[in-house]
Each structure stands twice: as structure tokens, then as C-alpha cells.
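Here's a solo chain for you in C-alpha cells, the form predicted alone.
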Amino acid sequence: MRSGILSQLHGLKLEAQIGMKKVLLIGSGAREQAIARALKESREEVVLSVYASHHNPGIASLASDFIVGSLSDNQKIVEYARQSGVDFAVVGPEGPLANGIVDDLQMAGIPSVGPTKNLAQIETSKSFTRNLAKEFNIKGSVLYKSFENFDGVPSFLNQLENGFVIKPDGLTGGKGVMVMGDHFASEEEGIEILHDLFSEGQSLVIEEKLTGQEFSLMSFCDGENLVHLPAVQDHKRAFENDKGPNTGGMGSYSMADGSLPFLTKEDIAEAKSINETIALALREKTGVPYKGVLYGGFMATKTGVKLIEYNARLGDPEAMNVLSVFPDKSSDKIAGADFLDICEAIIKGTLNTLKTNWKPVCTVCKYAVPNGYPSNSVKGEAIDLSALDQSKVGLFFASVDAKNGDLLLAGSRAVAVIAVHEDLYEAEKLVEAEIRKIRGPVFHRSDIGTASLIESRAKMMEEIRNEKI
């Protein structure tokens, strides 16, 4: 009898373990909270262990275990992963990818959703990406050249008829790119900037300036197969009407059909094709499959879609848009696939076996950021979110610290507010009404997702296509 009871108890224990996955999430921002929420909403139970750079209350509320440490301390991250007994890791931000955390986790026998250090060069090195696209003759390439010093710069600038763009050859947090006409007024002013950057020992990529509208198209990738997400438009400039300095992203929107008002079906098809050919080129170049998210930054131009840059992870704020609508678990088209299924298929190389779909709705996301952001942000001041109605909007914590019951600004983008609705402009109204309720020394861009801004961008693209620009 005793052995029978023990056997039954053992069977119950095994049954409890079946259908449960232990996942390590690396990162601390709003993007990582969106990832955590998507994992926890999966059909299978997910026990979430989080390694973060600061205490994010939104992520902590979803985690079974949460520790704070340096995101560059690979040894500590690997030790934590081993102690937690995780099945796999999901890497949120670019810093740990650049630092080779996926390589070290692999050596410890822990697979990851995220590329190895060598493959992460698609984001960490602008010259690597441009050279890869050139070598494999990938559509959407632009005229560019890499420089270690000023030698040869004048003759190259003479080849660029419509101005130029300066890109530091490394990670800049979305704030390092400078465009003639936006960030500097003339070639002479641009040359002064180049001299200053070269004097600091900076390697640079100089590219032709393009005219058009930028958009993001992110794709889950297992090294060969890709699942494309809805296109998103981010807003980098700090102030209304695209004024002010570049930021990490003040907000973004997506449409129910997966496109954007200024894009054609051909534009979307071209962007998807570029992501697909880049994935194959990376595997051929390195001999290693790219496993994670390929985030293509594109520009729609008169002559088609051009590749601006690549990121090696989900975008922020774009992650909030796409993970709020994808996958659509209510649709028969998806055949039960959820975010956990996506992660496991990326690792196994079986994305092609999943049927996936997103909810046919629109999203608008806006960030509340500290006064003075991005160059002189207020820090350590409390903000109050108690008036927000979270039955109407999603709330994602970014650069904040929870201390003694207060939510303190930590210097970068603070809180993302997102709404999902069948109508884009209704989603914008929901977000705007709630984000205005945040009390404290913060500001936001009120024009993101509004008819006036979106229609002006659509009109601009129409004029470009009709040769008026």
C-alpha cells in the first residue's frame, strides 16, 4: 500500500512538471516586460527567472524569481541560469548580445533566443551590415563607405548628391545617427562633426541621405525560417512634429493589416524579402544559424525600400506594439501557437511548422520620459501612476526604480502606455487620455498616432512617388 501511494505521488509530481517551462529573461525595460507578459500568457505554464539591471515592478510581478546585477557580468548571469535550472533564455536588450552572453550560455548548455556575439554584429557594427549586404548583393543597399579617419572623406562626399548621414560604427542606443538637414545644416557643419568624432577615435560609416518614410519590420528567425511581424513606425525625435534630438524612441504605432498608411504591398514584400535574404547571408557568412529577432529598419523611397540598419533584438517601443497583437490565440489560423511556441521553435529551427497570425487591430504606444530627456534627464524624482485606468491601456515600466513604495525616475524613458483598438485614432485617444494622468516631472509626444501627423507622412510619400519631392 505504501509503495502504491508513493508511486501515485511520484506520478502526480511528474504530471505537475509536464507542461511547465523554466525561462530566464535578461533585461529590465518595457520591452522585457512585454516579453515577460507574452511568455506568461502562453498556454503552457512558464516559471520566469529574471536577471535585471534594476528593479522593474512590472516584470517582478510576473517573475517567480528576480535578481538585480550588471548586464555585462556574463559569469554571474550564467551562474544564475544554472541555479535556476532554466530550459532556455530570452535576451531582451542589445548590450548582453554584444557582450557574448548567448555564447557563454551555450557553453553552459543553455540555449537562447538571441544571436551569438559574432551574429549580433548585424547591430553592433554598421560596417559589418553594409558589407554583408554588398557582398551578397542584397536589395535595398545604399551608397556608403567606412572611415577610420578623414582621409578620403571629401572625395566620397562629392559622390553624394543629396547630402549624407553620419553613423558611428557601434551601439548608440538609437541616438548616434546624424542626418544632414536634420542634425546639421550644411556639408561644412557636417565636416566639423566628422573631425570631432575622428579626434575621439570613433570609426564611422558615411552614407547617402535618403528621402522617404522610415519603418520597422521585425521577424522571428530560426536561422532559415522567418515569421514576419506587423510593420511599425517609431518616432525618434523628442518633440512634436519631429523636432528636437534623437532618442531611443518616443512612441510607435501599427495597423490592423500589418502595413502602414504610407506603404504599398510591394514595400512590405520587399522588406520581408530583405530580412529573409539577410538571414541566409548571415548563415552562409558565419556558418552559424541566426536565432532570435531580425529587426530591419527600412525607408520607403521613390525607388523602393532601402535598408537603413539592423537590430539584433525586438525594438523598444515596437515590442509593445507587436507583442500586444501577436500571436492571436483566438484565431483558428494560428493552430494554438503562442509566444512560448515561437521561442522554442526558434531554438529548434522549426518555425516553419507553426501557423501564426496576429489580431487584426491597431496599436498606439507613447512614452512618458523625464524632463530634460535625452541629454539632461531628471533623475530620482517620483512619479504617480495611480490615476491611470489600466482596464483601457497597457502600462509598461522602463527606466524606473521601485523604492520604499515610490516609483522613481532613473534617467531614461520611464513608462510606456499602449492601447489596442480596431480604429487607430481611437487607440491614440485612449493612450493620450491616460498618459496625461501621469503626475511628475515627465513629458510625452502628444502627436504620435494622430491623424494630422500620419496623414502628413502619407502625403509626403505620395508626393515622393509622384516626383514632387
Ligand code: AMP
Contents of the next structure:
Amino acid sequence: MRSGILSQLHGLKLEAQIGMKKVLLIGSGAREQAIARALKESREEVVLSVYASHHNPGIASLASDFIVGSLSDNQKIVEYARQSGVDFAVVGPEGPLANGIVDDLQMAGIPSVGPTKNLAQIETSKSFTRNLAKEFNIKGSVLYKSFENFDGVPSFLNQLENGFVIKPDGLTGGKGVMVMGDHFASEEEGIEILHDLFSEGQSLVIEEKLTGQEFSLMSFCDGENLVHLPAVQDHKRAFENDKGPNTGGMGSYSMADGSLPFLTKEDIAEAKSINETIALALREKTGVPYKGVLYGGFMATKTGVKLIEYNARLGDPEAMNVLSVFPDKSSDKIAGADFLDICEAIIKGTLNTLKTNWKPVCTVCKYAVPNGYPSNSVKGEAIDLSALDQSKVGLFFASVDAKNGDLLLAGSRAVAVIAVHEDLYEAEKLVEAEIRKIRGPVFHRSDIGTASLIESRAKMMEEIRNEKI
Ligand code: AMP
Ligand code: GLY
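For comparison with the form predicted alone, produce the structure of the form predicted in complex with the ligand.
Whole complex next, starting from this chain.
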């Protein structure tokens, strides 16, 4: 009898171990904190080992182990993954993907949620992506051409009626792109910039300038099957009413129906279909399945949805929006897959077998950034979050350093505040009420997620569709 109970207990313990996953998370920002939270909120127990570039107290509080090291030191990351005995890795930022961390982990027998270096070119090379879209006849392609020098530039510019955009090839953090009308005033000015860049040996993509509303549509991809997330709109400009320099993204919102107020059903269907076609094109082109997140950056225009860019990872801040709509931990599988289920299915290639069901809620996320951001940020000064009511909003740490009990600004976007509500404008009010309570030299965009900004965007889109713009 006694041995029966013991063997039952032993069986339970074994089951508990089998029902527990060890995961390596690579990255240190708010997006990675959102990934850590989503993993920990999965139904099965997750033991998290984190490899980060700096100490993020939000991630550390969710992790069983947390080490700080260079994100470009693949050898150290692989060594840490081995020592931690992880089942798989989730790669947050683009840098390690571009450095081939997925390839190196794979050689060590550790699978990843994230594409190999060759496939990550979808983000790291503008010309790779544009050429792929053209070769596979992907809808939403734009007029573009790659150049290494000025030969042929004038005749190409003559074909473009509405101005042009200059895109350096390679990772630029979304800040290297120059748009006529925004970053240079005339064709002559643009040509001067082109000469300067070519003289530095920079290869470039030049493409037609599009007018419309931008949105992100991210899809989980196992190489063949895709699971689409709700569309999100980020806000790249630093200041209210879309003024000021481009940033990594000042805030974002998503809607309960998975669409956005300025998009039609056809726009959403089109964006999903472009992601699906790109996934298949990547597989056909490279022979290797793309496993991870395909983040399509789109623009809704007068002539339909156009592809602006691809990223090979979750967006930041968009990750905070989309990872907030998974079913609650307490609900059963009928309510839909959780984030761990998704990660495992990406690795196994079984995303098509999952039932996914996003909570019908709206989300608003805003970043508090240091005064002077993005070009001249205040650094090293403390911020105080103690007045914020964390029962109303989620707090995600980005570029902050926890030192001696203080939270110090480290120069880039500092803290993301997110709220979830059935009503978009209620979610916005919740975020606004709390983000204002951050004490210290920071600012945020109070217009993100407000009726006046969203209605003006919907109106602009309507005018574009009616060909008034
Ligand atoms: P990317 O790094 O390709 O995402 O570009 C950064 C930003 O430049 C985008 O978010 C857009 O705001 C803008 N942009 C890129 N391509 C175009 C285009 N063809 N027409 C207009 N704006 C663009
Ligand atoms: N939100 C823009 C990005 O993640 O690249």
C-alpha cells in the first residue's frame, strides 16, 4: 500500500517534470519582459533562464536564472543554453538573429523560436525582401531598385511620380530610412544625400513614396502554417501629432476585432495573405522553414495594402499589445492556445493543429522616454514608479538600469505602460492616468490611442480612398 502511494507520488513528480519546460529567453527590453510574462502565464510550468545585455528587474523577477552578457557573443549564449539544459530558446531582438544565434543554437541541438541568419535577411536586407516580393509576385510590392552607385539613378527617379524614399541596406533600427517631404524637401536634396551615401560605400534601395496609414500585422510561422495576431498601429514620431524625429516607437494600440479603425476587412485579409505568401516564398527560396514571427509592416493606400518592410521578430512596443490577448492561464485549452503552446508548435511545425482564440479586448501601450530622446537623451537620472497603480496597468522595463535600489535612465525608451479594456478609449485613459505618475525627467505622447488622433487618421484614410489626397 505504502509503496503504491510512493510510486504514485513518484509518478506525479515525473509527470510534473515532464509537464515543465525550460526556456532560454534572449534579450533585455520591454518586449522581452512581455515574452517572459506570456511564457510564465502559460498553463504548463515554465522555468526561465534569461541572457540579457543589462539587468531588467521586470524580467529578473520572472526568471529562475538571469545573466548579463554581450548579445553578440554567440559562444557565451550557446554555453549558457547548454548549462541551463533548456528545451528551446526564444530570441527577442533582431541583433542576435542577424548574428546567427539560431544557427549556432541549432548546431548545439537547441531549437529556437526565431529564424536562422539566412532567413533573418527578411529584416536585415531591404533588397533581399524587395527582390523576394518581386520574384514571387507578392501583392503589395512597390516600385523599387537597388543601387551601389549613382549609375541609372536619374532614369529610375523619372519613373516615380510621387517622390521617393532612400533605404540603406542593413539594420538601421528604423531610423536610417529617408522619406521625401519628411527628411529631404526636393529631388535635388535627395540626390545630394544619395551622392553622400554612395561615397561612403553604402548600398541603397530607392523606392516610390507611398501615402497612407501604416500598421503592423505579425504572424507566428512554423515554416508552413501561420497564426495571425491582431493588427497594431505603432507611432514612430517622437512628439504629439506625429511631429519630430523618428523613434523606435512611442506607443501602439490594437482593437478587440483584430482590425484597426482605418482598415477594411479586405485590407486585413490582404496583409495576412502577404505574410502567408512570404513564408512560402522564403521556404521555396532557401529550402529552410522560417520559424518565428513574421512581422509585416504595411501601409494602407489608395491602391490597397502595400508592403513597407519585414521584421523577423515581435515588434516593440507591439509585443506588449499582442501578448496581452492570450487566454487566461486558468482557462482550459478550449479557450485557445497559450504562448508556450504556440512556441512549441512553431518548433514542431504543428501550428495548424492549434486552436487560437484572442481575448476580445483593446490594448493601449505608451512609452515613457528620457527628456531629449531620441538624439540627446538624459542618462543616469533616477525615475520613480512607486505612485503607479499596477492593478490597473502593466509596467514593462526597457532601457533602464536597476542600481542600488534606484531605476536609472539608460538613454533609450525607458518604461512601457499598457492597459487592456473592452473599450479602446477607456484603455487609453487608464494608461494616461498612470504614466503621468512617473516621477523623473521623462516624457510620453499623450495623444496615442485618443479619439482625436484615431478619428483624424480614419478621416485621412477615407479621403485617400476617395482620392482626395
Ligand atoms: P522601414 O525601416 O522600411 O520600416 O522604414 C521606416 C519608416 O519609413 C516606415 O515606418 C515609414 O514611415 C517610412 N517609409 C518606409 N518606406 C516608405 C515608402 N515606400 N513610402 C513612404 N514611407 C515609407
Ligand atoms: N515597432 C517597430 C519595431 O519593432 O521595429
